[in-house]
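The chain that follows stands alone, in the form predicted on its own, written as structure tokens.
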Amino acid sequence: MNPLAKKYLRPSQIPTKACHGCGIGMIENWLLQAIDELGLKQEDVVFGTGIGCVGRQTFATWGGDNFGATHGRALAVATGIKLAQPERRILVVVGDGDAASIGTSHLIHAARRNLGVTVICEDNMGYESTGGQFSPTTPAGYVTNSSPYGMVEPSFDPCDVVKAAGATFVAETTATQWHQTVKVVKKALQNDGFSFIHVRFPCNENFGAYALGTRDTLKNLEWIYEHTQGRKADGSETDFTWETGIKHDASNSRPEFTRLLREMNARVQSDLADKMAARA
């Protein structure tokens, strides 16, 4: 067994339930590497998941405390846990449907509040667990199960949304960028505030088959790599380019949200005690 999996994950949940060629297990391994390099133990981290491919395949894999939330609501659960246990690192793993669609409102307000969690948005560019329907991050013009003539809507980058909302650490990477992903996850986990990392990864079974015409893992990874470079293997330009790396770093620049709530609670309790003493 992978030594990091043996150290941090539940043996009963290994291997993951991922489809052939899926990048979710690989990305989870990189998260474990970042956690290990920071010297964190199981009891230091609470691992949360949403719904969909990412939630189903990572739910209950973490050997320590973990939770699975309903679709788009993982940050509501994370807020309560961070409020009650501020010393824990809260790592929330969600998909593009969770973060960029049904849970977008929660994402925006968690960023605005500077909630002390690290969100990993693992983006396979569609609702792949339900058959490959398009999502808000599906590139325009690409064929999916629910857009047989091509995705007519423009996509958006959730990094732009959380940065505008006030996130204090934002980064983007892909399943072809191992070392960069580990590096930015480590930085995110050291921010006492809202951190967001957007990681695109391949889905052979649906996005690969419908949009790219192949279930070959290497060809799907090559397509992602080319779109991080802006150039194909034959030297021609790609139809668009993803800019990856750290997009915004204001780590530890403003107070973490639940700390403000705890301080306010202490002031309220103190004022109440003073009023009770004055009446005595």
Partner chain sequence: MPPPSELVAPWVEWERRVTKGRRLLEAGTFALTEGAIAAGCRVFAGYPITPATDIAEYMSKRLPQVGGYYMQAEDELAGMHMCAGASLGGLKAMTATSGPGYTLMHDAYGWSITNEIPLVVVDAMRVGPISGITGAPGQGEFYIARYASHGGNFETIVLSPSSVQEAFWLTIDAFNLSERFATPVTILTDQVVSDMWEDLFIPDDYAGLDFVVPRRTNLTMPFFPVGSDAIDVPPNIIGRGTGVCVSAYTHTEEGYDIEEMEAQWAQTHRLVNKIRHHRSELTRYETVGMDDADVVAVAYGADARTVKTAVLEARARGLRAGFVRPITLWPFLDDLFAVDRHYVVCELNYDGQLVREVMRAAPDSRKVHFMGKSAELHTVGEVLAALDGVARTGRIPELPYIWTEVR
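Could you switch over to the form predicted together with the partner chain, since the one displayed so far is the form predicted on its own?
Only a single chain is listed, so you will not see partners or other molecules.
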């Protein structure tokens, strides 16, 4: 067994139910590597997930405390947990549906508040556990099971959204960038504030099969790689390019949200005590 899995994961819950060639397990391995390199223990991290491929495959794999929220609500639950357990690091691992569609309002407001959580959006560019429908991160024009004539809607970049909302660390990587992903996850975990990492990975069964025409993992990874380079293997330009890397790093530049609340409480309680003393 992978020594990191042995150290951090729950033996009864791995291997996951993920499909053959799915990137979810690989990315989780990289998360563990970052956690390990920072010297964090199981009890230091609360692992939160949502619904869909990413939620279902990663829930309860973490050997410590886990929560699997209803669809889109992982950040709302995480907000409550952070109020009660401010010392814990909360790692929220969700998909593009949770982060970029059904739960976007919670994502935006968690970023605005600079809530101390690290969000990993593992993006397979569609709703794959329900059979491969497009999501807000599916590239425009691509064919899915609910965009049989090509996706009409433009897609959006959740990194831009959380950066605009006030996130203090934002990065984008893909399943083809092992070392870079580990590096940015470490940085994200060291930010006492809201961190967001967008990681694209291939779904071979649905997005690969319908949008790209292949269930071959390597070919799908290659398609992702080409789109990070802007160039295909034959030297021609890709239809669009994803810029990966750190998008915004204002780590530890403004106070974490629950710390602000605790500071306010201390001020209110001290003023109240002064008032009582004056009255007495």
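Positions refer to the first chain, counted from 1. Each form is matched to the other, and the largest set of C-alpha atoms that superpose within 1.5 Å is called the rigid core. What you see is a predicted model, and the numbers here were worked out from it, not measured in a lab.
Please say whether, between the two forms, the C-alpha of residue 6 moves by 2 Å or more once the core is aligned.
False for residue 6: its C-alpha shift is below 2 Å.
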